[in-house]
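Given next, in C-alpha coordinates, is a single chain: the form predicted alone.
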Amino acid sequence: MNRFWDKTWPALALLAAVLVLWEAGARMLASPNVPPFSVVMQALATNSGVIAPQILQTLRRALIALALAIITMVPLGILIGRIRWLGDLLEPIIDLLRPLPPPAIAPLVMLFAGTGDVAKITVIFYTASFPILINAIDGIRGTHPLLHTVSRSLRLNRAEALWNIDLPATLPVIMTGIRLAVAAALLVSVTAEMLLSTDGIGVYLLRSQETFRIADGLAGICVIAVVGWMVNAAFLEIDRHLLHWHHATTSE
(Lines of atoms letter the chains of each structure in order from A and count residues from 1; the text may use other names and numbers.)
(Lines give C-alpha, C1' and ligand atoms only; values in the text may rest on other atoms or scores of the structure.)
Protein backbone atom coordinates (compact mmCIF):
# COMPACT_ATOMS: atom_id res chain seq x y z
CA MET A 1 0.00 0.00 0.00
CA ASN A 2 2.84 2.40 0.89
CA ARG A 3 4.59 1.57 -2.36
CA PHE A 4 1.38 2.25 -4.32
CA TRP A 5 0.93 5.60 -2.55
CA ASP A 6 4.58 6.55 -3.15
CA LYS A 7 4.14 5.93 -6.87
CA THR A 8 0.76 7.63 -7.30
CA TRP A 9 0.78 10.67 -5.02
CA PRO A 10 2.75 12.92 -7.46
CA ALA A 11 0.21 12.22 -10.23
CA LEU A 12 -2.70 12.78 -7.84
CA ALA A 13 -1.18 16.04 -6.65
CA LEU A 14 -0.73 17.22 -10.24
CA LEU A 15 -4.33 16.26 -11.07
CA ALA A 16 -5.62 18.13 -8.01
CA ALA A 17 -3.63 21.22 -9.05
CA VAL A 18 -5.08 21.07 -12.56
CA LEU A 19 -8.63 20.81 -11.19
CA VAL A 20 -8.06 23.77 -8.85
CA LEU A 21 -6.73 25.84 -11.77
CA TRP A 22 -9.74 24.77 -13.86
CA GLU A 23 -12.15 25.86 -11.12
CA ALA A 24 -10.40 29.18 -10.48
CA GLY A 25 -9.84 29.99 -14.16
CA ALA A 26 -13.45 29.21 -15.13
CA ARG A 27 -14.80 31.40 -12.33
CA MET A 28 -12.51 34.26 -13.37
CA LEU A 29 -13.66 33.98 -17.00
CA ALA A 30 -17.32 33.70 -15.97
CA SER A 31 -18.19 32.35 -19.41
CA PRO A 32 -21.09 29.93 -20.05
CA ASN A 33 -18.79 28.10 -22.47
CA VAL A 34 -16.24 27.30 -19.74
CA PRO A 35 -18.10 25.84 -16.73
CA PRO A 36 -16.15 25.38 -13.47
CA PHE A 37 -15.23 21.88 -12.37
CA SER A 38 -17.78 22.05 -9.55
CA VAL A 39 -20.55 22.76 -12.08
CA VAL A 40 -19.41 19.81 -14.19
CA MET A 41 -19.56 17.58 -11.09
CA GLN A 42 -23.09 18.83 -10.41
CA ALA A 43 -24.03 17.96 -13.99
CA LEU A 44 -22.50 14.52 -13.50
CA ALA A 45 -24.58 13.94 -10.38
CA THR A 46 -27.72 15.13 -12.16
CA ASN A 47 -27.13 12.99 -15.27
CA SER A 48 -25.60 9.93 -13.61
CA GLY A 49 -28.73 7.91 -14.29
CA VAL A 50 -28.35 8.65 -18.00
CA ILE A 51 -24.56 8.40 -18.26
CA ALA A 52 -24.15 5.08 -16.40
CA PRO A 53 -26.12 2.86 -18.84
CA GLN A 54 -24.56 4.65 -21.82
CA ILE A 55 -20.96 4.10 -20.66
CA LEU A 56 -21.80 0.46 -19.93
CA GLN A 57 -23.02 0.05 -23.52
CA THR A 58 -19.78 1.57 -24.78
CA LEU A 59 -17.66 -0.68 -22.57
CA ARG A 60 -19.60 -3.78 -23.61
CA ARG A 61 -18.97 -3.11 -27.30
CA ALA A 62 -15.31 -2.27 -26.73
CA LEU A 63 -14.68 -5.44 -24.70
CA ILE A 64 -16.45 -7.69 -27.23
CA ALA A 65 -14.46 -6.21 -30.11
CA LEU A 66 -11.22 -6.42 -28.13
CA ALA A 67 -11.83 -10.06 -27.22
CA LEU A 68 -12.51 -10.91 -30.88
CA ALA A 69 -9.35 -9.06 -31.93
CA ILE A 70 -7.22 -10.97 -29.41
CA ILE A 71 -8.70 -14.35 -30.31
CA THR A 72 -8.15 -13.87 -34.05
CA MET A 73 -5.09 -11.61 -34.35
CA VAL A 74 -2.70 -13.28 -31.91
CA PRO A 75 -2.77 -16.66 -33.74
CA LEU A 76 -2.78 -14.93 -37.14
CA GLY A 77 0.22 -12.77 -36.20
CA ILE A 78 2.17 -15.79 -34.96
CA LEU A 79 1.42 -17.72 -38.17
CA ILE A 80 2.38 -14.76 -40.38
CA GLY A 81 5.59 -14.32 -38.42
CA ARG A 82 6.53 -17.98 -38.69
CA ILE A 83 5.28 -18.99 -42.16
CA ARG A 84 7.13 -16.95 -44.78
CA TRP A 85 4.76 -17.49 -47.71
CA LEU A 86 1.79 -16.48 -45.55
CA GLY A 87 3.58 -13.28 -44.56
CA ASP A 88 4.43 -12.54 -48.20
CA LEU A 89 0.76 -13.01 -49.09
CA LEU A 90 -0.90 -11.06 -46.27
CA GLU A 91 1.51 -8.33 -45.20
CA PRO A 92 0.93 -6.12 -48.28
CA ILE A 93 -2.82 -6.26 -47.57
CA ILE A 94 -2.21 -5.41 -43.90
CA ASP A 95 -0.02 -2.45 -44.89
CA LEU A 96 -2.75 -1.30 -47.29
CA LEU A 97 -5.57 -1.45 -44.73
CA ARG A 98 -3.72 -0.29 -41.60
CA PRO A 99 -3.51 3.44 -42.48
CA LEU A 100 -7.27 3.70 -43.12
CA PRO A 101 -8.90 5.68 -40.28
CA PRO A 102 -12.00 4.18 -38.61
CA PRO A 103 -14.31 7.02 -39.76
CA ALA A 104 -13.39 6.15 -43.35
CA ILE A 105 -14.64 2.57 -43.06
CA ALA A 106 -17.75 3.43 -41.00
CA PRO A 107 -19.93 4.28 -44.05
CA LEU A 108 -18.92 1.01 -45.73
CA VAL A 109 -19.70 -0.97 -42.58
CA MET A 110 -23.03 0.82 -42.29
CA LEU A 111 -24.00 -0.33 -45.80
CA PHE A 112 -23.66 -3.99 -44.83
CA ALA A 113 -24.38 -3.99 -41.09
CA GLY A 114 -26.63 -0.99 -40.49
CA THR A 115 -26.10 1.17 -37.41
CA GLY A 116 -26.56 -1.39 -34.64
CA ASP A 117 -24.16 -3.25 -32.39
CA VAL A 118 -22.65 -5.32 -35.20
CA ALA A 119 -21.57 -2.22 -37.11
CA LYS A 120 -20.01 -0.54 -34.08
CA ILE A 121 -18.23 -3.70 -32.94
CA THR A 122 -16.89 -4.20 -36.48
CA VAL A 123 -15.37 -0.70 -36.56
CA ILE A 124 -13.85 -1.18 -33.10
CA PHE A 125 -12.54 -4.63 -34.04
CA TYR A 126 -10.92 -3.19 -37.17
CA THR A 127 -9.06 -0.56 -35.13
CA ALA A 128 -8.03 -2.83 -32.25
CA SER A 129 -6.77 -5.60 -34.53
CA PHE A 130 -3.73 -3.90 -36.00
CA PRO A 131 -1.73 -3.16 -32.82
CA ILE A 132 -2.19 -6.77 -31.71
CA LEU A 133 -1.41 -8.22 -35.14
CA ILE A 134 1.69 -6.10 -35.80
CA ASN A 135 3.12 -6.75 -32.33
CA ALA A 136 2.49 -10.48 -32.66
CA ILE A 137 4.29 -10.55 -36.03
CA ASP A 138 7.24 -8.51 -34.81
CA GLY A 139 7.42 -10.41 -31.54
CA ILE A 140 7.53 -13.83 -33.15
CA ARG A 141 10.17 -12.70 -35.63
CA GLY A 142 12.23 -11.19 -32.84
CA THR A 143 12.57 -14.37 -30.79
CA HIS A 144 16.15 -15.31 -30.03
CA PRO A 145 17.65 -17.86 -32.48
CA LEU A 146 18.82 -19.92 -29.51
CA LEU A 147 15.19 -20.75 -28.76
CA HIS A 148 14.85 -22.44 -32.15
CA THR A 149 17.93 -24.50 -31.35
CA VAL A 150 16.32 -25.53 -28.08
CA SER A 151 13.11 -26.57 -29.85
CA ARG A 152 15.08 -28.70 -32.32
CA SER A 153 17.12 -30.30 -29.57
CA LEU A 154 13.88 -31.19 -27.78
CA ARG A 155 12.54 -32.61 -31.06
CA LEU A 156 9.41 -30.48 -30.93
CA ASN A 157 7.23 -30.27 -34.01
CA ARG A 158 6.17 -26.85 -35.33
CA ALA A 159 2.92 -26.72 -33.34
CA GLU A 160 4.65 -27.74 -30.09
CA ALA A 161 7.43 -25.19 -30.66
CA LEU A 162 4.90 -22.44 -31.29
CA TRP A 163 2.94 -23.22 -28.13
CA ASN A 164 5.75 -24.04 -25.71
CA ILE A 165 8.56 -21.76 -26.88
CA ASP A 166 7.48 -19.06 -29.36
CA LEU A 167 4.28 -17.97 -27.61
CA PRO A 168 5.82 -17.50 -24.11
CA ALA A 169 8.81 -15.66 -25.61
CA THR A 170 6.54 -13.39 -27.64
CA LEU A 171 3.90 -12.80 -24.97
CA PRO A 172 5.43 -9.60 -23.49
CA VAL A 173 5.41 -7.96 -26.93
CA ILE A 174 1.88 -9.22 -27.62
CA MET A 175 0.68 -7.82 -24.29
CA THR A 176 2.09 -4.43 -25.27
CA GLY A 177 0.05 -4.62 -28.48
CA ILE A 178 -3.06 -5.54 -26.50
CA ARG A 179 -2.52 -2.58 -24.18
CA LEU A 180 -2.38 -0.28 -27.21
CA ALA A 181 -5.50 -1.97 -28.55
CA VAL A 182 -7.37 -1.38 -25.26
CA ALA A 183 -6.85 2.37 -25.56
CA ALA A 184 -7.74 2.32 -29.26
CA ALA A 185 -10.90 0.28 -28.61
CA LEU A 186 -12.19 2.76 -26.01
CA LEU A 187 -11.39 5.73 -28.23
CA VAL A 188 -13.00 4.29 -31.34
CA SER A 189 -16.03 3.05 -29.39
CA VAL A 190 -16.95 6.67 -28.70
CA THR A 191 -16.18 7.72 -32.29
CA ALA A 192 -18.20 4.83 -33.76
CA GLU A 193 -21.19 5.73 -31.61
CA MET A 194 -21.02 9.32 -32.82
CA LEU A 195 -20.94 8.19 -36.45
CA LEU A 196 -23.45 5.34 -36.14
CA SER A 197 -25.62 7.07 -33.58
CA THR A 198 -28.14 4.99 -31.67
CA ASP A 199 -26.86 4.81 -28.08
CA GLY A 200 -23.70 4.82 -25.99
CA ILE A 201 -21.61 7.54 -24.38
CA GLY A 202 -20.60 8.83 -27.82
CA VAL A 203 -24.24 9.62 -28.60
CA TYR A 204 -24.60 11.27 -25.19
CA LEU A 205 -21.64 13.55 -25.98
CA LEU A 206 -23.03 14.29 -29.45
CA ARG A 207 -26.44 15.25 -28.08
CA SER A 208 -24.84 17.44 -25.39
CA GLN A 209 -22.84 19.23 -28.09
CA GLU A 210 -25.86 19.74 -30.33
CA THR A 211 -27.89 21.27 -27.50
CA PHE A 212 -24.96 23.34 -26.11
CA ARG A 213 -25.06 21.55 -22.74
CA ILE A 214 -21.34 21.99 -22.20
CA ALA A 215 -21.26 20.98 -18.54
CA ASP A 216 -23.16 17.77 -19.33
CA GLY A 217 -20.74 16.97 -22.15
CA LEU A 218 -17.70 17.61 -19.94
CA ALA A 219 -19.24 15.35 -17.30
CA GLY A 220 -19.40 12.58 -19.90
CA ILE A 221 -15.76 13.20 -20.87
CA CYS A 222 -14.71 12.98 -17.21
CA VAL A 223 -16.50 9.65 -16.92
CA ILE A 224 -14.73 8.34 -20.04
CA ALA A 225 -11.37 9.42 -18.59
CA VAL A 226 -12.01 7.68 -15.26
CA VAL A 227 -13.33 4.51 -16.91
CA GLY A 228 -10.35 4.46 -19.28
CA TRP A 229 -7.99 4.75 -16.32
CA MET A 230 -9.78 1.92 -14.52
CA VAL A 231 -9.68 -0.36 -17.57
CA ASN A 232 -5.99 0.36 -18.11
CA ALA A 233 -5.25 -0.32 -14.42
CA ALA A 234 -7.15 -3.62 -14.61
CA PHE A 235 -5.21 -4.62 -17.71
CA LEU A 236 -1.88 -3.76 -16.06
CA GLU A 237 -2.85 -5.97 -13.12
CA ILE A 238 -3.65 -8.83 -15.49
CA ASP A 239 -0.35 -8.21 -17.26
CA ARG A 240 1.58 -8.39 -13.95
CA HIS A 241 -0.02 -11.70 -13.01
CA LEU A 242 0.22 -13.27 -16.45
CA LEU A 243 3.82 -12.17 -17.04
CA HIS A 244 5.10 -12.28 -13.46
CA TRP A 245 8.17 -14.18 -14.64
CA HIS A 246 8.96 -11.46 -17.18
CA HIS A 247 8.50 -8.57 -14.73
CA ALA A 248 10.60 -10.38 -12.13
CA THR A 249 13.56 -10.43 -14.52
CA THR A 250 13.15 -6.89 -15.86
CA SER A 251 12.23 -4.93 -12.69
CA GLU A 252 14.92 -3.25 -10.63
Partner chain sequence: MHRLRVATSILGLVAVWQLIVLLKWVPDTYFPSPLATLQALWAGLLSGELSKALAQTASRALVGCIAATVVGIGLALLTARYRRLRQAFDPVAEFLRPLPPAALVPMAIFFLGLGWKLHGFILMFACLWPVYLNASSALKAVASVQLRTADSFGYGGWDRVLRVQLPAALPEIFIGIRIAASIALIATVVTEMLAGRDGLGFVLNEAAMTLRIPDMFAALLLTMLSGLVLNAVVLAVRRRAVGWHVGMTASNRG
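Form predicted together with its partner chain, following the form predicted alone:
Shown next is a single chain and nothing more.
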Protein backbone atom coordinates (compact mmCIF):
# COMPACT_ATOMS: atom_id res chain seq x y z
CA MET A 1 0.00 0.00 0.00
CA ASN A 2 2.81 2.33 0.92
CA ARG A 3 4.75 1.56 -2.25
CA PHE A 4 1.60 2.10 -4.30
CA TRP A 5 1.06 5.47 -2.68
CA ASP A 6 4.69 6.41 -3.18
CA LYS A 7 4.35 5.80 -6.92
CA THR A 8 0.94 7.40 -7.32
CA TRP A 9 1.08 10.68 -5.46
CA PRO A 10 3.05 12.61 -8.10
CA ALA A 11 0.38 11.92 -10.74
CA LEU A 12 -2.42 12.85 -8.35
CA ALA A 13 -0.57 16.03 -7.40
CA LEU A 14 -0.14 17.00 -11.05
CA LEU A 15 -3.81 16.28 -11.75
CA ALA A 16 -4.90 18.35 -8.75
CA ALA A 17 -2.60 21.20 -9.79
CA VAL A 18 -3.99 21.24 -13.34
CA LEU A 19 -7.58 21.22 -12.12
CA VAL A 20 -6.95 23.98 -9.57
CA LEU A 21 -5.17 26.11 -12.19
CA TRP A 22 -8.00 25.55 -14.66
CA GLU A 23 -10.62 26.49 -12.07
CA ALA A 24 -8.77 29.56 -10.82
CA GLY A 25 -7.69 30.70 -14.28
CA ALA A 26 -11.18 30.40 -15.72
CA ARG A 27 -12.70 32.26 -12.79
CA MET A 28 -10.19 35.07 -13.19
CA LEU A 29 -10.79 35.31 -16.95
CA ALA A 30 -14.55 35.14 -16.42
CA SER A 31 -15.06 34.65 -20.17
CA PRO A 32 -17.99 32.59 -21.47
CA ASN A 33 -15.47 30.83 -23.76
CA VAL A 34 -13.52 29.42 -20.83
CA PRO A 35 -15.82 27.66 -18.37
CA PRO A 36 -14.21 26.64 -15.06
CA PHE A 37 -13.82 22.97 -14.21
CA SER A 38 -16.70 23.03 -11.71
CA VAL A 39 -19.08 24.38 -14.38
CA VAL A 40 -17.98 21.61 -16.77
CA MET A 41 -18.70 19.05 -14.06
CA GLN A 42 -22.15 20.58 -13.53
CA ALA A 43 -22.74 20.36 -17.27
CA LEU A 44 -21.66 16.74 -17.12
CA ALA A 45 -24.19 16.04 -14.37
CA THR A 46 -27.09 17.74 -16.14
CA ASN A 47 -26.22 16.24 -19.53
CA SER A 48 -25.40 12.73 -18.41
CA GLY A 49 -28.83 11.59 -19.61
CA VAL A 50 -27.93 12.85 -23.11
CA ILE A 51 -24.30 11.79 -23.15
CA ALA A 52 -24.73 8.22 -21.89
CA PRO A 53 -26.86 6.87 -24.77
CA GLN A 54 -24.62 8.67 -27.29
CA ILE A 55 -21.39 7.18 -25.96
CA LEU A 56 -23.07 3.76 -25.89
CA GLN A 57 -23.90 4.17 -29.59
CA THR A 58 -20.25 5.01 -30.24
CA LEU A 59 -19.03 2.01 -28.26
CA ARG A 60 -21.55 -0.32 -29.90
CA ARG A 61 -20.31 0.55 -33.39
CA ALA A 62 -16.67 0.33 -32.33
CA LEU A 63 -17.31 -3.10 -30.84
CA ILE A 64 -19.13 -4.46 -33.92
CA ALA A 65 -16.42 -3.21 -36.26
CA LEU A 66 -13.73 -4.60 -33.99
CA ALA A 67 -15.37 -8.02 -33.82
CA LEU A 68 -15.71 -8.08 -37.61
CA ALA A 69 -12.07 -7.10 -38.01
CA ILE A 70 -10.90 -9.84 -35.64
CA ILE A 71 -13.08 -12.53 -37.27
CA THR A 72 -11.89 -11.71 -40.78
CA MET A 73 -8.35 -10.44 -40.36
CA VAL A 74 -6.88 -13.10 -38.08
CA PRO A 75 -7.64 -15.94 -40.55
CA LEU A 76 -6.63 -13.76 -43.50
CA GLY A 77 -3.36 -12.88 -41.82
CA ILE A 78 -2.64 -16.54 -41.12
CA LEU A 79 -3.35 -17.42 -44.75
CA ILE A 80 -1.13 -14.62 -46.05
CA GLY A 81 1.61 -15.60 -43.64
CA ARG A 82 1.44 -19.28 -44.49
CA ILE A 83 0.78 -19.26 -48.24
CA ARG A 84 3.64 -17.65 -50.09
CA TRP A 85 2.03 -16.59 -53.35
CA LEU A 86 -0.87 -15.01 -51.48
CA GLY A 87 1.61 -12.98 -49.43
CA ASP A 88 3.53 -11.93 -52.53
CA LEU A 89 0.29 -10.80 -54.12
CA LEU A 90 -1.38 -9.01 -51.23
CA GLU A 91 1.40 -7.59 -49.11
CA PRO A 92 2.43 -4.78 -51.47
CA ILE A 93 -1.22 -3.72 -51.58
CA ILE A 94 -1.41 -3.74 -47.80
CA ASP A 95 1.76 -1.64 -47.62
CA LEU A 96 0.27 0.76 -50.14
CA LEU A 97 -3.04 1.19 -48.34
CA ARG A 98 -1.62 1.34 -44.84
CA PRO A 99 -0.50 4.99 -44.92
CA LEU A 100 -3.92 6.12 -46.19
CA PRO A 101 -5.52 7.97 -43.26
CA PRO A 102 -8.74 6.11 -42.38
CA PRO A 103 -10.87 9.27 -42.13
CA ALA A 104 -9.93 10.08 -45.73
CA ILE A 105 -12.01 7.16 -46.95
CA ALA A 106 -15.09 8.50 -45.17
CA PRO A 107 -16.28 10.53 -48.19
CA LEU A 108 -15.81 7.50 -50.46
CA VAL A 109 -17.70 5.25 -48.08
CA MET A 110 -20.47 7.84 -47.87
CA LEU A 111 -21.07 7.59 -51.62
CA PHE A 112 -21.77 3.89 -51.37
CA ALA A 113 -23.20 3.46 -47.90
CA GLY A 114 -24.64 6.83 -46.96
CA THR A 115 -24.13 8.06 -43.42
CA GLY A 116 -25.78 5.30 -41.40
CA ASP A 117 -24.40 2.54 -39.22
CA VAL A 118 -23.00 0.60 -42.16
CA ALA A 119 -20.88 3.51 -43.36
CA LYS A 120 -19.43 4.26 -39.94
CA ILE A 121 -18.78 0.62 -39.15
CA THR A 122 -17.02 0.29 -42.50
CA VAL A 123 -14.63 3.12 -41.69
CA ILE A 124 -13.90 1.72 -38.21
CA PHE A 125 -13.50 -1.78 -39.62
CA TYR A 126 -11.00 -0.48 -42.19
CA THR A 127 -8.99 1.19 -39.41
CA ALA A 128 -9.03 -1.74 -37.02
CA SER A 129 -8.13 -4.24 -39.73
CA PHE A 130 -4.56 -3.12 -40.38
CA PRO A 131 -2.94 -3.66 -37.00
CA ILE A 132 -4.65 -7.05 -36.61
CA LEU A 133 -3.78 -8.20 -40.12
CA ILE A 134 -0.17 -7.07 -39.98
CA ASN A 135 0.46 -8.59 -36.56
CA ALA A 136 -1.20 -11.85 -37.58
CA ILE A 137 1.09 -12.08 -40.63
CA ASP A 138 4.22 -11.20 -38.65
CA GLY A 139 3.21 -13.46 -35.79
CA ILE A 140 2.59 -16.57 -37.84
CA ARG A 141 5.83 -16.02 -39.73
CA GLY A 142 7.74 -15.44 -36.54
CA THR A 143 6.85 -18.72 -34.85
CA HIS A 144 9.98 -20.45 -33.74
CA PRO A 145 11.25 -23.06 -36.24
CA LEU A 146 11.61 -25.50 -33.37
CA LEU A 147 7.84 -25.51 -32.93
CA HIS A 148 7.59 -26.59 -36.53
CA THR A 149 9.84 -29.52 -35.83
CA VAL A 150 7.82 -30.37 -32.75
CA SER A 151 4.55 -30.49 -34.68
CA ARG A 152 6.19 -32.67 -37.34
CA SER A 153 7.60 -35.08 -34.79
CA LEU A 154 4.14 -35.32 -33.22
CA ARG A 155 2.78 -36.20 -36.68
CA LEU A 156 0.16 -33.46 -36.60
CA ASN A 157 -1.57 -32.62 -39.86
CA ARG A 158 -1.68 -29.03 -41.05
CA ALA A 159 -4.97 -28.15 -39.40
CA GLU A 160 -4.00 -29.77 -36.11
CA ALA A 161 -0.63 -28.03 -36.13
CA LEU A 162 -2.32 -24.70 -36.85
CA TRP A 163 -4.83 -25.08 -34.06
CA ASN A 164 -2.63 -26.67 -31.41
CA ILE A 165 0.74 -25.07 -32.03
CA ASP A 166 0.84 -22.14 -34.46
CA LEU A 167 -2.20 -20.28 -33.19
CA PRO A 168 -1.32 -20.35 -29.47
CA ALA A 169 2.27 -19.44 -30.27
CA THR A 170 1.12 -16.53 -32.42
CA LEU A 171 -1.48 -15.33 -29.96
CA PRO A 172 0.72 -12.84 -28.07
CA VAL A 173 1.59 -11.02 -31.30
CA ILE A 174 -2.01 -11.09 -32.50
CA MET A 175 -3.16 -9.76 -29.13
CA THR A 176 -0.77 -6.85 -29.50
CA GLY A 177 -2.38 -6.13 -32.86
CA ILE A 178 -5.84 -6.33 -31.33
CA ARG A 179 -4.81 -3.99 -28.55
CA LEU A 180 -3.65 -1.44 -31.12
CA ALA A 181 -6.90 -2.00 -33.02
CA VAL A 182 -8.98 -1.34 -29.89
CA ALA A 183 -7.28 2.02 -29.40
CA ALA A 184 -7.59 2.89 -33.10
CA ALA A 185 -11.25 1.82 -33.26
CA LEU A 186 -12.13 4.12 -30.36
CA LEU A 187 -10.32 7.05 -31.94
CA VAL A 188 -11.88 6.56 -35.34
CA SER A 189 -15.42 5.79 -34.18
CA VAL A 190 -15.68 9.29 -32.74
CA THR A 191 -14.03 10.77 -35.83
CA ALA A 192 -16.34 8.85 -38.17
CA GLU A 193 -19.38 10.15 -36.33
CA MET A 194 -18.21 13.69 -36.81
CA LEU A 195 -17.67 13.16 -40.52
CA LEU A 196 -20.77 11.05 -41.16
CA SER A 197 -22.98 12.70 -38.62
CA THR A 198 -26.20 11.12 -37.44
CA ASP A 199 -25.64 10.17 -33.82
CA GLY A 200 -23.03 9.21 -31.26
CA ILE A 201 -20.78 11.19 -28.95
CA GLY A 202 -18.99 12.79 -31.92
CA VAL A 203 -22.24 14.33 -33.08
CA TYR A 204 -22.96 15.49 -29.55
CA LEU A 205 -19.67 17.40 -29.68
CA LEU A 206 -20.57 18.99 -33.01
CA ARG A 207 -24.00 20.04 -31.73
CA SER A 208 -22.41 21.54 -28.61
CA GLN A 209 -20.15 23.59 -30.83
CA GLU A 210 -22.91 24.75 -33.14
CA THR A 211 -24.97 25.93 -30.16
CA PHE A 212 -21.98 27.47 -28.34
CA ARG A 213 -22.43 25.23 -25.30
CA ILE A 214 -18.75 25.02 -24.47
CA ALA A 215 -19.09 23.53 -21.00
CA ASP A 216 -21.29 20.75 -22.43
CA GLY A 217 -18.72 20.02 -25.12
CA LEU A 218 -15.85 19.89 -22.63
CA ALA A 219 -17.93 17.56 -20.47
CA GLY A 220 -18.29 15.29 -23.53
CA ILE A 221 -14.54 15.30 -24.05
CA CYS A 222 -14.01 14.34 -20.39
CA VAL A 223 -16.40 11.43 -20.84
CA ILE A 224 -14.56 10.24 -23.96
CA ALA A 225 -11.23 10.39 -22.15
CA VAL A 226 -12.51 8.41 -19.18
CA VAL A 227 -14.30 5.82 -21.33
CA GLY A 228 -11.30 5.43 -23.64
CA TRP A 229 -9.00 4.97 -20.70
CA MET A 230 -11.35 2.41 -19.13
CA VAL A 231 -11.73 0.40 -22.33
CA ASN A 232 -7.96 0.27 -22.85
CA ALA A 233 -7.40 -0.70 -19.23
CA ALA A 234 -10.08 -3.40 -19.44
CA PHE A 235 -8.49 -4.79 -22.54
CA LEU A 236 -5.07 -4.89 -20.92
CA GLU A 237 -6.66 -6.92 -18.13
CA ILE A 238 -8.19 -9.38 -20.63
CA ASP A 239 -4.81 -9.65 -22.32
CA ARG A 240 -3.16 -10.44 -19.00
CA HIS A 241 -5.64 -13.21 -18.27
CA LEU A 242 -5.51 -14.75 -21.70
CA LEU A 243 -1.75 -14.66 -21.99
CA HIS A 244 -0.62 -15.29 -18.44
CA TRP A 245 1.75 -18.01 -19.67
CA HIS A 246 3.37 -15.56 -22.06
CA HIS A 247 3.83 -12.82 -19.48
CA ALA A 248 5.15 -15.35 -16.98
CA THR A 249 7.91 -16.46 -19.36
CA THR A 250 8.91 -13.03 -20.63
CA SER A 251 8.95 -10.88 -17.48
CA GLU A 252 12.51 -10.56 -16.30
